[in-house]
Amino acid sequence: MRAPAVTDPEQAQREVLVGDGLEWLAASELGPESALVTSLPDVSEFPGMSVEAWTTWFSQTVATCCRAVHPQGVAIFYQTDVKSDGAWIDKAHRVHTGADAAGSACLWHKIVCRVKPGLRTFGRPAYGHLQCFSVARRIPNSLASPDVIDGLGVMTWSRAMPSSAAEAVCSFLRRLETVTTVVDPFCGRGTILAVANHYGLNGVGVDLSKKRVKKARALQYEQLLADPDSA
């Protein structure tokens, strides 16, 4: 995990593993050079699990992720709210609940526009949440960036992290200067890993799906932007 900092994307390293991301975190020791960046799975990805059980799992998993990073490290989450039985599940609240339980403070909370303002959406809101937490790290005002990200960019699938959020995160991490590696324990098809490599950051991903891991190992930044549906 203590890979050296790189500035040339051609030198950035990537490792993607098949397995349980939480088990991997429990067996790993992340230093201050590692930033955890992820999106947690929706309740729809847990057949047979009740919404109540999933919301508990969700906040507990956020807490686990926040505890896994070094006190001077950061944990960043991208999530979009979902509806259940006609009521919204506020994932930003669930993320904050888990982070609070881990003793992590919110360094910033950004809104990612999913559609143009003024348009109606159904099932998913017109925005996503991008939130950054740390136990001890604090950032100066000089590292402030816009709180509203205008547009998704591209996505490899409906539950992927949008490229606009990944770009904002990696730009922020490069400006921190101490971060060399992005860790995603629920990496899916690897959007954040491909963007991290493009920004000269190393990437480590874990996912239960062998098919998604294969895609995450192969995904390149140029492919992501040019033809996300093929990723």
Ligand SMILES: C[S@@+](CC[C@H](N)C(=O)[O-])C[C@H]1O[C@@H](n2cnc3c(N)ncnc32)[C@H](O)[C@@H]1O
Contents of the next structure:
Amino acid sequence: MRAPAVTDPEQAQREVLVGDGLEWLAASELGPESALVTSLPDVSEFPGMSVEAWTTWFSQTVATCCRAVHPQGVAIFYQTDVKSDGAWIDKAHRVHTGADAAGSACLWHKIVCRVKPGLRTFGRPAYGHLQCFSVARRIPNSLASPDVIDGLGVMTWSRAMPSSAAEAVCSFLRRLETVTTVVDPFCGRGTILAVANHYGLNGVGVDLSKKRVKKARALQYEQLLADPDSA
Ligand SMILES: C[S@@+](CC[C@H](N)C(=O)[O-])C[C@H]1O[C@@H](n2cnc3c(N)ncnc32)[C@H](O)[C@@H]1O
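Alternative state: the form predicted together with the named molecule, after the form predicted on its own:
Then the entire complex follows, led off by the chain already shown.
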């Protein structure tokens, strides 16, 4: 899907910092104009950490993200489940656990089809989870959008947020009307920031990796769609 820019993307700003996303959140005050949109690191990104320790970290970090947004703001998470020793780690459940601890309610839960329905997958599931939470904001039925997203679109790397999910999120945020800025404290190569700018939303990203921050600063929407491998 190639979406038209909602406002002049040239006007949208982007800032991407090298650093710890949680430290950055602790030092920042997000107003109602900011939406937090992120994908938290998988257990495989923490060599040496046990699944149990990661599970705790994951839900606590979701809670931190939900508390960091303004009560009228939203926190949105894209996550794909993984298997550990033959048992699924249901990340949607872990996200919900963290959001519950923060007193944040689920506004919607979408499924992103990673392969065509009916096909078998091995090791990773055929779907990803896209979940939106808010402490005080509630949305009318008129803001409903599809709960099942057919396909990933493109991805710049295996851990990237799919462009289809980023488009669905930014389209929703534009319709909320109060949001002007997308914040991603674990921004990786900056998929959501590039899509946000294309939709006329500002983007603020943080990542520990200097290499990925460099890419996130440079990534453009057109390049993302045309040549994701080079992004
Ligand atoms: C699942 S990836 C995010 C991918 C991103 N959505 C994209 O489209 O490229 C998680 C990212 O979190 C980063 N990371 C891990 N721990 C972090 C921390 N404490 N603060 C900031 N970034 C961190 C990793 O470097 C990695 O790029």
